[in-house]
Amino acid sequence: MNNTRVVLLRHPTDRATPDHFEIQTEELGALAPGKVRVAVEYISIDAGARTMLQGEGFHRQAVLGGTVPSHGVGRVLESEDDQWSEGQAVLGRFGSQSVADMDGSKIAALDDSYGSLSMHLGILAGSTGVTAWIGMREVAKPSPGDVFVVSAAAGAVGSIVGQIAKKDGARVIGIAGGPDKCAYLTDQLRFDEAIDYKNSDVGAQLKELAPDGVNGFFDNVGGDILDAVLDNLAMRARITICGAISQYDNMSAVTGPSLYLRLAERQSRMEGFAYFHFADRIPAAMEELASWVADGSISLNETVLDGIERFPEALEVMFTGGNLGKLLVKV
């Protein structure tokens, strides 16, 4: 049996492009005792993947010459661990490869009754749905009638955040790039308004759409968009920092907000988080997200690239805004 994997050749200093990677095929030997061999079906492409290629940083780092880290879902091909049997659906840090040999303790069983296993990398995933839920329930906490703004709103986390804010009774404004994404937000996800940051002035649009100011902001972008929202805060506004995709290509020179004094002027607060800081809340997040999936009250589009060899291309898609909803590689 062969395994095809994505190997990091060198650390990117700017945009991660396909020439930073190599696709290698290797023959697999016999499975070692205690190991489980998994046929990977889908790999998650997340904005944070870029920060794993730095050589050092907050997230787990890719090793030069090693398989690029990523989360995936798949099914057990073979097991030398009595806890696992052939055909079981599983989740794990399989890496960007077609077949993964894992310690049995490093994988988790999945409920495959929802349909495609890809859902466990989207709505039901830690880096996506659980992140959105915890950010909303534990940090942002919108109230009915709030004007609530979401950046990267047509992405995986932003899509879910906006839908939760609507459930909580907020008036939701999504910021996204291009008319198609904005139409997706208002027509399919039922956001109240959408701002096309590529073709309009975000600050001016916020002044028009939220004349009394923004009560809540869930930020996945940072940079100029964060400043535009800071300049349009209502009194006692709440800003939730989930990510800053505009900064990930140059983490050694992150540009901070220039209008942070608006927080003092308007008695507002800014708080960052990562979902694993709230480990005790993950079960509740999973339970409610699963109930919304079951009743059809929440949805998430998938953008899927076919073939493990397209992983480097998928990273480019992520950082050029080419995905709508969750971005995946189907192995």
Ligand code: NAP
Second form
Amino acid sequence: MNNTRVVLLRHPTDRATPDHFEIQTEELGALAPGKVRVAVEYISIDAGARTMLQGEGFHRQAVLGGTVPSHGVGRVLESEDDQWSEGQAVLGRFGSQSVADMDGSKIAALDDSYGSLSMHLGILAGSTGVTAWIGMREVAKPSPGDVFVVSAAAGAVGSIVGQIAKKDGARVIGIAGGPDKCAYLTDQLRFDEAIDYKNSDVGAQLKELAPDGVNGFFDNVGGDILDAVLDNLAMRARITICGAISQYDNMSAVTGPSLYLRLAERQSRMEGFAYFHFADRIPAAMEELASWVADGSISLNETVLDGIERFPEALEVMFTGGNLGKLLVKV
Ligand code: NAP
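To test you: the structure above is the form predicted on its own. What is the structure of the form predicted in complex with the named molecule?
After this comes the whole thing, all chains and molecules, with the earlier chain placed first.
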């Protein structure tokens, strides 16, 4: 049996492009005792993956010449561990490859009653739905009637954040790139308003749409968009820093917000989080997200690149805004 894997050739210093990676195929030997062989079906493409390619940083790092780390879902092909049997749906850090030999203790069983296993990398995943839920419930905590803004709103985390804010009774404004994404936010996800940051002045749009100021902002982007929202805060506003994708291509020279003094002027606060800081809340997040999937009150579009050999273009797709909702590679 062959495994096709994505190897990191060199650390990107700017945009991660396909030439930073190589696709290699290797023949797998017999499965070692205690191991479980998994056929990977989907690989999650997360914005944070870019920060794993630099050689150092907050996230665990990809090794030069090694398989690029990533989360995936798949099914057990073969098992030398009594706890796992063939056909079982599983989740794990399989890496960016088609077949993964894993320790039985390093994989988790999945409920495959949702149809596609990809749901476990989207709405029900730690780095997507759970991140949105924890950021909203533990940090952002909007109140009914709040004007609530989310950036990268048509992406994976942002789509869920906005839908939770609507459930919480906020008036939701999404910021996204391009008219199609903005139409998706208002028509499909029922956000109240959307701002196309690629074709309009975000600060001017916020002044028009939120003349009394923004009460809550869930930021996935940083940079100029964060400044534009800082300039439009209501008194006692709350900014949640989930990420800053506009900065990930240049982590050695991150541009901070120049208007941070608005926090003092508007008696406001800014607080960051990573979802695993709230590990004890993950079960509650999963339970409520699953209930929303069951009652159909939440949705997440998927953008799927077909074939493991398309992994190297996936980050480029994400960093040029080519994904609507969750970005996945279907192996
Ligand atoms: P995503 O939102 O599905 O995709 C990223 C989106 O960001 C793109 O589709 C693009 O949409 C936008 N974007 C890319 N480059 C941009 C730029 N330079 N300026 C403005 N927008 C840009 O990705 P995701 O995986 O769900 O991640 C979203 C954010 O959540 C990231 O900041 C990530 O690091 C963060 N995150 C945090 C945690 C945590 O625990 N704190 C966990 C997971 C993810 P447009 O077309 O709108 O530009």
